[in-house]
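Here we start with a single chain on its own, the form predicted on its own, put down as structure tokens.
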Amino acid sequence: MASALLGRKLGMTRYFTEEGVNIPVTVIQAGPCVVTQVKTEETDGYSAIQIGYEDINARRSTMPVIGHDHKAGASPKRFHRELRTEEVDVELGDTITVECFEDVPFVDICGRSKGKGFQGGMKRHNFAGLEASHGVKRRHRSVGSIGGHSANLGTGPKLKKGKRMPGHMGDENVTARSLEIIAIDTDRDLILVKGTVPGPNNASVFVRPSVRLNRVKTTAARKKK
């Protein structure tokens, strides 16, 4: 069955194992999600399913969304996400819960990072800044010289693209990769993952099985299976 869910980040807490080890975890309210559309090779040219999450008042939705979700026998949903699959093993209107992650050791969680507004080079790019010793002009948090990185060997009219400068920070799509699942609460639709997840509390997130593991986590995943 498709193993991917939409949900919300509830916050962080600590989880004690049977050996008494304290693990910092993030609590994710994942699902239940409804299959609102099924795409196949014959009808759409590729295989995929679309899932919907979180009921929304009909007057706060739109007529196309209301009709789209009604075909699946569901009320209007706030969030929708399409999942590419090689084989479609679900039907329109099916419900996907956290039980789909019971045999999954590591997951990727996609979310929107916190917005920081306009920030300087030190905060945005972790620059060291200028010296703070005697005789240095009061520009300690400056990014330093930038003319040498101009176009055409420093003689051009503008900076090269990609030059690290002050500017807007945060509020972008971020994927936290290969987070270990510590515990699953099927009664309350909760997933506890080790580590931090992008975004503020109550932010919407997308949980999927990890697509890339390092050598250590690959060995650990094989042992759990």
Given for the second form:
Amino acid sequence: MASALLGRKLGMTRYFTEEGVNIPVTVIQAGPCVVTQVKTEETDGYSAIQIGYEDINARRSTMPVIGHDHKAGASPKRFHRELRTEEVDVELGDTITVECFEDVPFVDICGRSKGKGFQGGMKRHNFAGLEASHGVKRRHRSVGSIGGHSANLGTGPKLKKGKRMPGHMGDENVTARSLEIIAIDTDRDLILVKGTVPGPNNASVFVRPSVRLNRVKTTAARKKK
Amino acid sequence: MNRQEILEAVTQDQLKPAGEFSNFSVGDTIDVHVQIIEGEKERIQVYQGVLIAEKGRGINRTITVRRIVANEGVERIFPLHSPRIVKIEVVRRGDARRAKLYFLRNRVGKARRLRDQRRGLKHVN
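Let me have the form predicted together with its partner chain next, following on from the form predicted on its own.
Now the complete complex, all chains and molecules, led by this one.
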């Protein structure tokens, strides 16, 4: 069964285990999601499924979306997302719920981080800034030297691309990797994961089983099974 | 259910019964019985001090307890709904006129004492 869901981040709270360990958890309302499209090798050149989440008022939707979701026998959905699958084991119109995460120990959660606006080098890239005294004037939070304009590029009139400087921060796609699932609430379609998740409360997020685990978490995952 | 209600509902079954923490208030000297787990062994440790602040609500509710150890102020923050907090007993009732007694941090010696509510407003530790 394909296990990936769209959902919304509800907020954070704490969770006590029976031993009394205090775990910070993020509550995510995930699914139920409808399979709105099935792509196969023959029709599209690759196999994937598309899932839709959260009903939207048809008047606020568009005709193409209404028609697209109607083919799956579903009401129009607000969010859609495609996920590549090796083999397609679901059919058009199937519903995926949080139950698909029951055997999954760790998940990745993709979201859009909070926008921070135009920020300086200290906040954006953790630069150290200049000194507080010793003759530094009005440059305490500045980036400092950005190197010669030919650095690493042979010669040229411009800086090397990707030079870290002040600029727009946040409001980008971020994946929080390998978050432990603490609890699953099938009645309310909730997933409780350990730790923080990108984005503000009520933001839409995408939950999938973790793609890559480090050594500690791999052993923990095996133990859980 | 809106967002806040769901968050509260999730933690509902972790909360201790409603009347559990109604017997003490800020200013009291209390005994906090904390369960300590050392490997296999379990034991109860009692931490006595003055309750100087209560914060949060629901599962996030915490208390700050201040005591003096070796002439050095020590403050511990206890999450009330943690299973590790076994019991809280009131030792003395103190008379506090404000909700947060942070001013006690700046007091030294006898001035640290709060008036006793029960025994005719005499000074107690």
